[in-house]
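What follows is one chain in structure tokens, specifically the form predicted alone.
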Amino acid sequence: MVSRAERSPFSDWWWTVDRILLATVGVLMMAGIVLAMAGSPPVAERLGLPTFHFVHRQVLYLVPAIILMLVASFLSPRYVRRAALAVYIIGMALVVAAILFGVEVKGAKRWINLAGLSIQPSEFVKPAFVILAAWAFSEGGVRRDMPGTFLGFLLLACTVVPLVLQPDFGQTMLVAIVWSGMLFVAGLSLFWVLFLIGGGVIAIAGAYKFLPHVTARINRFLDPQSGDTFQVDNALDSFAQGGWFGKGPGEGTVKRILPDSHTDFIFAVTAEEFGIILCLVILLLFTFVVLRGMTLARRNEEPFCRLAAMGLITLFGLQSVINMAVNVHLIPAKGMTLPFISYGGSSLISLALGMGFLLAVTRRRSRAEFYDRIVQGTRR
């Protein structure tokens, strides 16, 4: 047991980090490994790979993800901002490189190969973007010479334009919604509320009009007879087949026919094999993480930390809701992973980075330390 009297970086971290939130994230990570064993073997066999290929890779990705999360949680708010700036610059450079040189998959260039690894740079941009937006809005609130709102809008434009060019409409909408929530919490006027609502409506209408894959997805959602709804139909059927308690581990059939059973539709595989009860438990775990994060954000007295925590937990919660909603056909398919559950190295590591940032900005700090940071911030 770590003593409160011990003065070391680890003891300071141990007694200030939110251990409940950290433990819950650990449970989700372990659940991801178990569910990968349920959903990924048929996909691997169809591709001619070893049965547990994706499980082994998920474990390999999990090791650096955990290390990155813990290292990030040790950072002070100042170093969180610096780390986010570095990640954002590198991530956006790779997003542009993916547009120019990346491999096209399903009509989009979202992936780039580096040193034999396939990376989705936009995943890493998201948590860094939230930190930088929180930085701009909070600094604008305490410094009159800082055009925080203008910088926030500039940051949004620099982020979403390359995402639209990939195109990645799902990630674009996710980033824009989280940014809008942060701007609202930072204290925007009614004019900006109406402007954002109007802009969102225009963006959705424009995407529907000019992006064929968006048009097809919305049309299939509104009228299932207008296109291929194979994955969604089978996902819905898996909930009915699994019932409350499921067919049992390894007894599901939907994973044998769904090409994305280990990623976008892992929640449907869970429902068929383990039942709706376990799905509700997973939903409660996500809900607990979101509510815990929001509570920690509300208690934080420092504007930057409060905004950053709110933005990061909103990003996490929205991505979770979108994935589960797609699985039960409440919204059109988005191609978004279920945090810490779905297979994917870029998603897992970027989510761990975001959670590390969240743990860092919500660590308990003394009031004297808080005012010292405010003074230092006004001097910069």
Contents of the next structure:
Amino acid sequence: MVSRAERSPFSDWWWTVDRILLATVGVLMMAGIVLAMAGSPPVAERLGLPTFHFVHRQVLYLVPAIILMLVASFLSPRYVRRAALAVYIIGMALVVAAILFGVEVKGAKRWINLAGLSIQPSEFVKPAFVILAAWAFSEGGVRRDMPGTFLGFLLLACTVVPLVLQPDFGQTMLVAIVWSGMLFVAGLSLFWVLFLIGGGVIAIAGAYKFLPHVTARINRFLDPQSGDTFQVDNALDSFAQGGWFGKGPGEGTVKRILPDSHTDFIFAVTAEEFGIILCLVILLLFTFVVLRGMTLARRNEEPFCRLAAMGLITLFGLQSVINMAVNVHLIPAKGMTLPFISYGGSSLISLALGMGFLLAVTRRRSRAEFYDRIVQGTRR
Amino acid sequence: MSEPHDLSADDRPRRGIFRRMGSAVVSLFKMRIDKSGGRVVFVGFCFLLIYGVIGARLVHLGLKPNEGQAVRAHTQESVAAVRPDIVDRNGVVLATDVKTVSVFAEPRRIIDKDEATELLTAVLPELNARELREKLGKKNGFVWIKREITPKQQQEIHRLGLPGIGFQPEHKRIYPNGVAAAHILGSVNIDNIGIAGIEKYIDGLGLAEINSLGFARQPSDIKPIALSIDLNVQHALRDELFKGMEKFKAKAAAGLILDVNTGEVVALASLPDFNPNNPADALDPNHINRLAVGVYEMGSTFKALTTAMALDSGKFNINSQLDARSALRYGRFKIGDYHAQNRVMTVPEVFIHSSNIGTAKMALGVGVENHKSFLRKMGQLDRLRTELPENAEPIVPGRWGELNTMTIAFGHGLAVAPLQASMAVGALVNGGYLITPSFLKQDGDRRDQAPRVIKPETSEALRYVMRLNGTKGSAAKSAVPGYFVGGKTGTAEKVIGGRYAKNKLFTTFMAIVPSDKPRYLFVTLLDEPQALPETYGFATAGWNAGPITGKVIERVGPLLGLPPRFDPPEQPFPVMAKMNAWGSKP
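Form predicted alone already given; the form predicted in complex with the partner chain follows:
In what comes next, the whole complex appears, and the chain from above leads the way.
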């Protein structure tokens, strides 16, 4: 047990970090490995790889991910910002490099080969973007001479344009929604909030009208007869086959024909093998993480920390919500990974980084450290 | 925010409005970071709501019944459908279910599909390895590998220990007597569902519904269906027909034994036939049931109907004279006689010499409309429906004029199913009752439930002329001593390409046993019998269909409980004797 009496960097960290959040994330990571054992063997077999190839890889990625998360959580807000800036710049450079030199996979240039590892740089950009946006908005709110809101807009534009060029509409949408949420929390006038909601509706309507693959997907969702609903049908079949208690580990059969059973549809595989009750448990874990994160954000009086925490937790929560909603056919199919559960190295590292930042900004700090910021902020 | 005091009074409120508007616009762009706490709570609440909706959807999915399993359970039931046994009139089994198993695969569960293919084809060498591999490669949840395998094969496949391979118990329909009564029994498909004959009729009785409710699990749960068929008679009939067909090198042959008092079909055979254990054979067009599905111009046998109509109408009696001295002309058509007598004849003479001229004159005497309505009354113009689903519509001339009546009178120009004609002839001799033939065992005489179509005296006259034909006329070669056989031959030229072909004949013979009080009607048909040296170059019915019928009568008479009587009955035709009909005095 770490003593409170002796002050060391570790004891400081231990007593200020939110251990409940840390523990829940640990549980999610473990669940990810167990569920990868269910979801990934069929994919591995299809690709002619050893049965547990993806499980081994997941475990392999988990080690640096955990280290990264812990290291990030040690950072002070100032260093969080610096780290985020560095990650953002490198990340965006790689995103641009991917567009210019990357390999085209399924019609999009999202991947880049770096020292033998295939990585998706846009994943790393996301948490860094949230931190930078939080800094811009909070700074704009605290200091008069800072054009914070303007910087926020600039940041969004810089991030979204390359993502659209990739193209990666899932990440674009995610980034845009998180950014809007942060703008809302940063105290945007309700008039503009309504304006933003209207803009979002128009954007979706426009995408439906002018982007053929979006049209097709939404049509298929609204009218399953209109096209190929292979994925969704099989996902729903997984839930039906699994029932409340599931067929048992390794007994799943629908997973064999479910594409992306180890990533986008891991939730459906979970239902088939472990049952809907376990799905509900996972759902509760995510709900808990999100609510815990929001509570910590609410409790934190420092504007940057509050905004950053809220943004990071929204990013995490949105991914989980979209993934699960697609799996249970509540919204049209959209490729989105289930945080910490779905297989994917880049995604895992990015999530660990985001979670590390979240833990860092939600650490308890003495009010004296940031008193000037809150007093100034409230006086205006 | 102090106002300058020297401003005029009416300026003040206006500037205030501008100012307020200005500050409102400014506040529109102001970020209220102090509000963030409440808004974080709001965002958290939104998330809680969305997670709640997903959770509700999960519960909804969990509460949904698993349709896949329900479908599977349903198929299992229907596959395992039980059918009642079919027995002949004496209780001998004609069709029964045996338990068997079918082997199926669940491709998604099979780990090594190539290995599974290899091992399965080793046990079941008749399977095509490539097709099997394709089947197992599918993404289906269920595929049949082979239906109805033997217990030995089942054991061997079981020993292979392949995951994803299973057995489904089923009932297989078997017909232990092979070809016997094949056309009546029909057949079932691989799922034990009737697709032809009595098997299909049984399904129409609502058996499938009873099964699906789970009432019948064992064949013994259901009462067997008793047919009117007598298996022994059936065998004998088919055997004699087969020999006859070979002897006369006919393309096809068919025979029927009908109980004229109950309407029961005691035996029915149509050659070539098929083995119902191999249902695909039934699809050969040459294997049709010629008695019920084929329609033919019946030729001279139809003269019995015309004679009955003439006598029953009252316009003719048994002693009426008909002039057959010269051919009957109608426009450019000329009707002559095959066995031309060229003299004036009485009705019995017309019948036994099979005079086309005399018969046509009788029909003309009755009139076209009366002829039509009589044939309709006798069921010759409408489709005959029995228990068998297979039947045929008669081919009736579209415009029916005097010429049609003349030709139809002697059996040309109207094609009917032989079973239909047999029903009518049965009515002519059984006292005048038209009984729809049945393939199910009946409780006895059904004449009192059947409509009367001719007078009893007419019926007696028909029995009389048929018996006369059996002693003095064309049916003499079939008249087996002791059975008091009467009958009528019929030889029709087949219509080939719209014309009558002189050398392609369709011969029929209808015999009644015994003529004084008929019990059975024997029908024999031959399609294109050939003339033989021993028939002196003739191929007409009296030389082929007649003798075959004679042999059948001789052979099945004892089986049917018809003891031969070597003293002719006393006063077999009292009315005819009283009327002093031609030939009633020795």
